[in-house]
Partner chain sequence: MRERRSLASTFAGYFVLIFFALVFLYPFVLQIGNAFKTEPDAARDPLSPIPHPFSTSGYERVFGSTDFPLWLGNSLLVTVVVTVGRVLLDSMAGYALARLRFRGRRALFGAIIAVLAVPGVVLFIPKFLVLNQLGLYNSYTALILPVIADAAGVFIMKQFFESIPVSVEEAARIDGAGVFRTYWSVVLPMARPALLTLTIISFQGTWNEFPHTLVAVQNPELFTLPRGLADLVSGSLGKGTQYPLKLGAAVLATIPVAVIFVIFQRYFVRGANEGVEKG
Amino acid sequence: MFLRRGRGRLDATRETLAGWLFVAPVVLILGLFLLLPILMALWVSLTDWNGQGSPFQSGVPYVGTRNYTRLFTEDGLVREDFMTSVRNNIYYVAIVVPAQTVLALGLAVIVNSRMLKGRTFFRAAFFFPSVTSSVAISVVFLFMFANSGVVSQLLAVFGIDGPQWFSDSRGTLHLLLGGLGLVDPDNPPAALTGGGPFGLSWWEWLSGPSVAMWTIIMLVVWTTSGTFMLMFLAALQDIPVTLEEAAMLDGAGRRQRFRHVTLPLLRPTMFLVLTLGLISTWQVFDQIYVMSQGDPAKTTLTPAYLSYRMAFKNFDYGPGTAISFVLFAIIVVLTVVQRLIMRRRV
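Generate the single chain structure for that sequence, in the form predicted on its own.
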């Protein structure tokens, strides 16, 4: 009995050693090209490195957490720009994630219908924008919404000054309230112009996305819905037909079957789509870089683009890297919260 136990432990040790030998190359590669750069970036966020030389040399000032406190507590341009970018991104996430999820689910239901003719064509057509270069599509949209673009000329037919409208730095909520005669966008109420959280007034927090940001939102929703459509389509095709047939025998209508049978079975895919959408929207960069670079008046500025601008344009690598880690923390927290919310609904 003792010999058998000894041999079993020896075999288990050998299997463990063999397993580690097989995964060692992957662990080394991930550690070298993923974990090590993250640790190096974390060190840079604690310094005042200007990009010259090595960030680990003795002459680089160590500032501790000051780069992080500048983003949240210290008055100045750094905190103002960061909070403006967070405000813009909050509106961006709040619109893009629900819109692309609903659109993707609707398209998946349509192309999954047996009554639809040419389903292969429509699946390819809806998915095509997702495989097209985002930079190329952003350039096309940039030309469309330029001063002499197609959209501006079309708006001019209806008496709308397109170029001036798209360069307006006021938020659409301000413009909507002004159009209803409730407030004057150029002279906001004094109660809302006072001190708000993190250095921005309540009037600035409640501005809404600008028209330029709405243009980017439309672009992103159009280009990302195709990928999520395929995810929903795969999940719809995995739903057993017998469940829907049983619901039909029980007298459930089409809407009732979709609400009480289809949607609960799509919950894992829904969580995946929402998580991927949340991550991608908080990391939006290429559309901002190509189309607006934060203009007009920083209404399309996002944390990802602000991090790039501070580090690679202003050579202020400390705060720029700190923004990236704050952005990482925001994504992790929101993903965990989303996970807990969806788990409670199970």
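Now show the form predicted in complex with the partner chain, given that the preceding structure was the form predicted on its own.
Keep in mind that what follows is only the chain, not its partners or any molecules around it.
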């Protein structure tokens, strides 16, 4: 009895030691390259560091929360750029998230249908763009949307004179409002251009995504739908066949079965896809870097790209870092809100 207890204690010590040895490399890497950098960046966001030497030496000017107030309350180029980037990203999120979710769900439902053959092939075809390099794919889309390129020639087949995608900064909501005859885009009403929140006029807030932004929207919907389709597909395959059969016996038509049986069961996956979509669309960067660098006329500028550009091109590390923390806050808030809704409804 005594012996066994002694050995047990020895084992416990050895297991603790082994446990920490096993996790040590991961803890070290994540601590050094994730936790520590965040703390360092918090400091830098409170300074005016210009990239020279170390941000922790004594000569670096401490500015308190000024880098944050410059983003929100001080009139100037920094706020104008930041708010423009926020506007662009809001429109981008508002289109990409619903579009990719609906497309992914639609494809999953059709691929899952038992009557169709070649399921593996179609699943692979839809998923393939998701696994390729974002940079390589952006090169392909640059080629396709080039002036008199693939898309322009394809539109010409249908008699449509397509835009010069990457140099067209016109806001599509402006174009739509103009097309409906509500306002004249070249001469917007003074009530809208006069003022507005955060240094942008109401007219600027109401631009909608620019024509150039649409190319990036299409690219991203095209590359991410496949991944989300797989998630829906996995969830659909978990729905017991007997449930659908029971609904069928009760006389439910296909559309009714989808609305009242399938969709409610897909709700957890739906929320997951929406959350992941919201998180990733606020982080769009690679495609902007390769395809537009924020141009034309700053209409593809996003907070992620702006923060990179401020730090690494303008050497304004303070405001650049402040933008990344605001972005962090936006993403955390969205995640928490999603979680709360999910907990209540599922």
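Since the structure is predicted, the reported quantities are computational estimates derived from the model, not experimental observations. Basically, rigid core = biggest C-alpha set you can superpose within 1.5 Å across the two forms. Positions refer to the first chain, counted from 1.
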When the rigid core is used for the superposition, does Val337 move between these two forms (threshold: C-alpha shift of 2 Å or more)? yes
Once the core is aligned, does Gly106 move its Cα by at least 2 Å between these two forms? no
After the core is matched up, is the C-alpha of Gly196 off by 2 Å or more between these two forms? no
When only the core is superposed, Val27 shows a C-alpha shift between these two forms in angstrom of 4.0
